[in-house]
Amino acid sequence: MQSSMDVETVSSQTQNEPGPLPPKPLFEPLKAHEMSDGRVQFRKVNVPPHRYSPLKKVWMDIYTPIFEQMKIDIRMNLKARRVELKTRADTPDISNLQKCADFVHAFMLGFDVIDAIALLRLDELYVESFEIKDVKTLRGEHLSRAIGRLSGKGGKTKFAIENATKTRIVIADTKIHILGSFANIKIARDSLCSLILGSPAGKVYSKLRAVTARLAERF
């Protein structure tokens, strides 16, 4: 009786071991068209009537990297007058539409090719929009002499702005666009906003030399 009493406790013992874990399930990493469960995903990006010609033009240089480098396709609808991307099968990352129309919508802003194609290449990159009457209401020659100082002589004190803040800057007539990240957007906005409340060049020059003095020290 002992005996069998004891066989059985020795039993119950072995059967609450614990076996060897299975292995670890390996999966492979789902590709863009798995993660929106096959369905194809579009973007559209209207062309303005001023754009149309700069783009037939340069149709090619953003076709290209679209395409081959992005895996994404894309089509001008000439009928709607708009650009069309959508994904297909083997783009590898779902995040490369959304750029692509970044990049598309950056050209018909006005950026040009070579500057809006590093919005594909980088992640940290913005385009941010605003008008002159959002900053300050102004009517007649005084919006077309603060539109004279944002640009300066031969567009001088726009590129000084875009080469002290490493930034890219379109003035479509009242709507300004900046390309860059979000730091240095920021300062060449206050340098903007500044020249349409009034200040003079020279005072918004010095101004930027300190604060890019300053962002150099800091990296």
Second form
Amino acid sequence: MQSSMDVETVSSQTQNEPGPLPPKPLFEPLKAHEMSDGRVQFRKVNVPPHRYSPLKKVWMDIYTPIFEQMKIDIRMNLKARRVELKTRADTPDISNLQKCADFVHAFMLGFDVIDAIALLRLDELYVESFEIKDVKTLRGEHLSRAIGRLSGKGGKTKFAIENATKTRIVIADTKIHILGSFANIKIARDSLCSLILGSPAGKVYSKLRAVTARLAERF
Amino acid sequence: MATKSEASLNLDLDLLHRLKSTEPPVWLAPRAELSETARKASKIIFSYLRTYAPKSPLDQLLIEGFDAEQIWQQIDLQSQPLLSSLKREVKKFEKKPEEIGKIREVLEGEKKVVESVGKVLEGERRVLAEESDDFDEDLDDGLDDDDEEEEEEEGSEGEEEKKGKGGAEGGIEDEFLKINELQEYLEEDEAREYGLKKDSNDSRKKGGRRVLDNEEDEDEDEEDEDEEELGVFGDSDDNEEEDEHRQKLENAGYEDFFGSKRKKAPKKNLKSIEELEEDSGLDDEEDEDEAVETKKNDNLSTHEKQSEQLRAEIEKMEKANLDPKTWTMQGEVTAAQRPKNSALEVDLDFQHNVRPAPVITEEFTASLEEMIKKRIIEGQFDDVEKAASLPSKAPRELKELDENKSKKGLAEVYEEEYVQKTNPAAAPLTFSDEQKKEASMLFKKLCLKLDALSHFHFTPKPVIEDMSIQANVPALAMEEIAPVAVSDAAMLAPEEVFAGRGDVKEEAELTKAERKRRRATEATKRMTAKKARDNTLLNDNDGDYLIFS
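Same protein, different form: I have the form predicted on its own, so give me the form predicted in complex with the partner chain.
Next comes the full complex, this chain leading.
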């Protein structure tokens, strides 16, 4: 017993002295490149045929911000009609790749570059897509009339919704895509759905005004 | 006879014993011998009973060639009336147990007892005979019973008649006065006094019978019977005679309907008197008519006529009381309970809950028009004036929906929003701000003009430092707004207006000397100018001298 006690005292003695602790390890955030075990990440975005020539026209507008600011490699695979994105060594954030992919995808859906660029700049923007048949089953003339109601004369209804809710809307035949923040998407979607279901544009306008006024008041 | 009867009796008993002794299961299957035995036995029993049912149409039960149903019918034919008469007898004996003994004595054949019984029975028979009018139901029974009882009482009746005719026993009685009839009359009178209906029914029945005798109308009779029955049932059961009457009711026979001819003549006068004097609560018009006829025949006194009228009145009133009331007296009556359109004929009185519509007369319209004219002249109208709504709060800015394609991209939109949120001052003017600016400028101009007109609040035009062409307009127009006086003080200074000597004279104004002087000055000017020219010319032409003098 005495010997154990002795041992303890000896150990305590050694502990009492403030010995040099190992330094706290500093982990720097992983670079995009190093993530996933240092492998390169890809994204591939298909180009639909009707967006092929518009893509050719605005290619530089797409390429420049992606390559310069987001630091993502981008190239067009002509044979496969695809846009391919790849992380670089100096890509700061892995989410850049996804953002770029979303940006390109938004362009493919039909949005303008200046609108789609917002995806790169703002985090909380989303794209929502739905079809007219999700809202109401319409056939033939009714469908055409619904699409006409959505756009309005010269697109004015669509622009009115866009301006009021700070979103961008693309109506591609029966598919509808909305780009914007979450709440604004909801408002725009409600307006579009009511238009599909048949309410006149004036009614939608008044509702829009009320909602947007309320939204503006909040801030 | 005795041996025969004894032998037959033994035979019968034997048959019955045989029937009785057979086991019950034997009866299940039809057997010829059993049936034969049964038939014979029933025939024997039938013959026994025949003596007690003298009115039955069958002398003996016919069994040869008849089937069970027919035999049964024959038995039924005999036994039904028999049974009812037996029941009645039993009831009678229930009430009067002493009679059983008497009946026995009768059966034993003592005439004296029969006489005494006969007297009692006389009354019964009389009543029976009287009441025998009634009866729809068991005519057969009645007939049978009547026959039975009449059989029994024939003897006594015969005695009575003998009495009546010979006047042997009474001595008092003769052709006109009969004690029995007197008794009846007295009873009826008493009954009438005390209001017993049954007596009236009795007498009425008697009378009815007599009437029938006279008229021979069966329907009447049945009516009488019905009413008498009602009367009978309505009365109290105090009197023993009541039951007898009821029994007699059930024993209606031919005599009761059509009456036996022997009693017709002597009782006729009595009957008429009775009819006259009875208090007829009768609904039988025939009877009353009869009564009326008889009255007319008798030449009533005025008092009697009056009393008759009174009676008729009373009767009418009583009848009205008994009838159900008219619908107007019935309290709450729905449309279904009263005859059609009956409410129109009656003058109804009820409260109207609504004010009656005003009657439009000429005066009414004239008064209205007067009022209208007066109001128009005064200008006092009752128009509803809209109350001005107080502005509770400032109206919200209505955001105009821009229907054009936005020139800014989405990113720029959000950028602006962000900048506005973080740094409101540095935010570029929004579309609405520019419009506001323009609007405020326009308004200021307008206010300036209006103020100038009103002259109250004068504010000078704001000094805007900018290069502008100054027109030579009267200064007052610029500085003083109100054109109080017209001044010709020009903006420009005089030397600015005209720079020159003041001797401006026209050709016409010049004097001769001045004209000469002007010409001279002009000439000298010309000379000097020419000399200057020549000099230069001469100087130029150094090479060649061409002297032209």
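Residue numbers count along the first chain shown, from 1. Predicted model, so just to flag it, every value in this text is computed and none were measured. We call the rigid core whatever largest set of C-alpha positions still superposes within 1.5 Å between the two forms.
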Checklist entry - Is residue 25 one of the residues whose C-alpha moves 2 Å or more between the two forms after the core fit? => result yes
